[in-house]
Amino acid sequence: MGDEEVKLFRTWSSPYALRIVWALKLKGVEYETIYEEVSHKSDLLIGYNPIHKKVPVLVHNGKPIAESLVILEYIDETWKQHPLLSDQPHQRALARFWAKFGDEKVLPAIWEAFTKQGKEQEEALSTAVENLKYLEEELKGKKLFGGEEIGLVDIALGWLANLVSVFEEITGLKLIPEEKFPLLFNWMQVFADIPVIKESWPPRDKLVAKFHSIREASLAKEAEKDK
C-alpha cells in the first residue's frame, strides 16, 4: 500500500480531526496534512465536504470521507493493523454506542457547562456529571475503554484527556475530579501518556487562549441577550 495517497484536512485545534491523526499514527499510515482556517475554508475542502463544509476530511486516493466517526471506521476497515474495533459484532455495536454517546451526550453537556454561567452552568454541570457516571461504570475492570489496547471508544473520547483540563483551568470548575471519577481520571492519565497520543496534542497555551476567547465571547453574547 506504499503507493497510496492519503490526505487529512484539519485545523490545528479540532478534537474531531485529532481522532483521525491518532488512528492513522496508530496504524502507521503515512499521510499529508492540509491545515484549514475556520474562517477561510478552502474551496478544495468545501468541494470535498459540501454538506457540512468542515474538518476533518480524509481523502484516500482522491476519494473523500467526512465526519470523524465515519472516517475512523473507514480507516479501520481499510488498514487492518492495530484494529480499533472488535471482530465480535456485539462488541463493535457497543463501541459505536459509546462513541456516539460521547458526541451526543457527554460533549454537549460539558461544553454547555464551559460556555455558560450561573444557573445554566449548574444545570449543565449536573447533566455532565450524570453522563460521566456512565463512562466511569463502563471502565470497571479495564485500563482503557478498549481493554488493554486503544480502541475506537478511547479515540472518540480522547478529547476528555486534554480539553477537560483546559476547561477546568479557564473556569475554575472541577469537571472530572479524581475522588468522584477515579477510573475515568486514571484513564485520562493513561491515555494522554501513550506516546502516539502524547506527541500529537496541540500546544496547551494556544488551546487555553483560544477557548478562553470562545468562553468570553459566549458570555458576552448571553449578557447582551439579557439586556
Second form
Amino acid sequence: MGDEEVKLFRTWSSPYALRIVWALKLKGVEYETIYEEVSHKSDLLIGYNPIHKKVPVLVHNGKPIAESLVILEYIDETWKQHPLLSDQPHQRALARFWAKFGDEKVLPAIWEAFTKQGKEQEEALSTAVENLKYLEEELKGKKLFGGEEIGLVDIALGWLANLVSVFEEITGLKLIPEEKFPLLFNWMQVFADIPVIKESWPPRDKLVAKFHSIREASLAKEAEKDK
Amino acid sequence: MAESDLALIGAWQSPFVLRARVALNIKNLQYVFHEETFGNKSELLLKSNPVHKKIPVLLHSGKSICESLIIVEYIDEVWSSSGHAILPSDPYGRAIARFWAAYIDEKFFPSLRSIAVVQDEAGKKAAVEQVITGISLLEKAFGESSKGKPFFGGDHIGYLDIAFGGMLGWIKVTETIAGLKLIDPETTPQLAQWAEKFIHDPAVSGVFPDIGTLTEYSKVVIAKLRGSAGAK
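Please give the corresponding structure for the form predicted together with the partner chain, as opposed to the form predicted alone shown earlier.
First the chain shown before, then all remaining chains and molecules of the complex.
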C-alpha cells in the first residue's frame, strides 16, 4: 500500500487506544499519533467521533473509525501482514467471543474490585475470579490466546498484563495470583515481554499516580453516598 | 446440508435470536430450531453456552457459536456463496456497520429495555431520551449507509439491517406500552419506510413475532423484571 495517511487519536494512558498502537506496530503500519486530553477534547476528535467523543479513533485517508474492537478488525482486513484473526470461521467466532467477554465481563469486574472496598470489593473480586477461570481454561495448551502468535484476543486482553499489577500495587490485593491462575500469570509475562508491547507501555509511575487518584476519588464518592 | 448438522437454540420473542434466524434465511439454510422456555434453561443451552447461558446459540457440526452478531458473521463467512453477502465487502463499510451494531447493543437496547422496566420517573425519562437520540442517529446513519437504496445494506438486507431490525418487535411493543412514537413517518420517515420493508422481506416475515402476542408476553416479562429490580 503506497501513499497512505493513517492517524491515531489516543490519550497517553487509554488501554483501548493501546490496542490500536499494538496492532499497527505489529503490522508495521506507519501512522501519526495525536494525543488528546480527556478534560479538553479537540474539535477534531469530536468531529471524527461525535457519538462517543472518545479515543481511540483511527483515521485512514480521511475516514474515521471508532470503537477499539471495530478498529482492530478494520486494521486486520486492510493490512494483511501478521493476521490477528484466523481465516477459519469458527476460530474467528471464538476470538470475537473472548474479546467481547473480556470487555463485558472481566474488565468491569476488575474495575469494580479496584474502585470499591469492603463487601462490594469482595463481591466484585469473586465475580472477577469466576470470569478469569474461563480465560485460564482458554489458555490450556497455548502460549498465547492466539496460539504461537499474538492475535485479537491477546490484544483485547493485553491491558491485564500491565494494569493488573498497577491495581495490585495500589490496593494491596492479589487480583491474578500465580497459584490460582498459572497459565494467565505466565501469559501476562510472555505478552508484556514482546518487544512491540514492551516498548509501548505508558510510564508506570504516571499510571500508578493516575489510578491512585481515580481510586481515591471513587472511594470518596462512595463515602458521600453513604452519609 | 443435512438438517441435523445445523441447529439454533432460541426463542420466538428474542430480538437477538431473530437476528440469527434472518441470517439463516438469507442463506436459505435448513436447521433444527430448539425453542427455549423463558425462566427454564434447557440442558442443551447450558451445555452449549456455559459462559453466558444465553440464546441464541448456533450449533454447527458439533461446534457452538454464541452471541447474535458473532453468529451472523459466522453464517456470512461459512456460507459466503449462498444467498447474498450480509456484510459489505469493503473494510470501511464493514467498520461502519459494526460500529452501529455495537451502538445498538451497548447503548440503544439497554435503554429501550429500561423504558418498560425502570420505575422511577427520572430514570424512565433518561431512558426515553437515550432511545429517541439513538433512533434519530440511526435515521441519519440510514441515509448515509443506504445511499438511496431500501436497506442499510443497499439492495438487500445487510448486517446493520439485521442488527437493528431484530429490535423492531420490541420497539413497537415499547411504543404501545409507554405511549411513545419512536419510529414514525413524520419524525423518522426513512426508518419508517425501512421498517416496513424489513418486516415484510421474505427472509424476515416468517420469523418476525406477532406484535399483539409479543405485547401480551412483554407484560409478563416486565412484571418479572420489575419484581427483581424493585428488590434493590
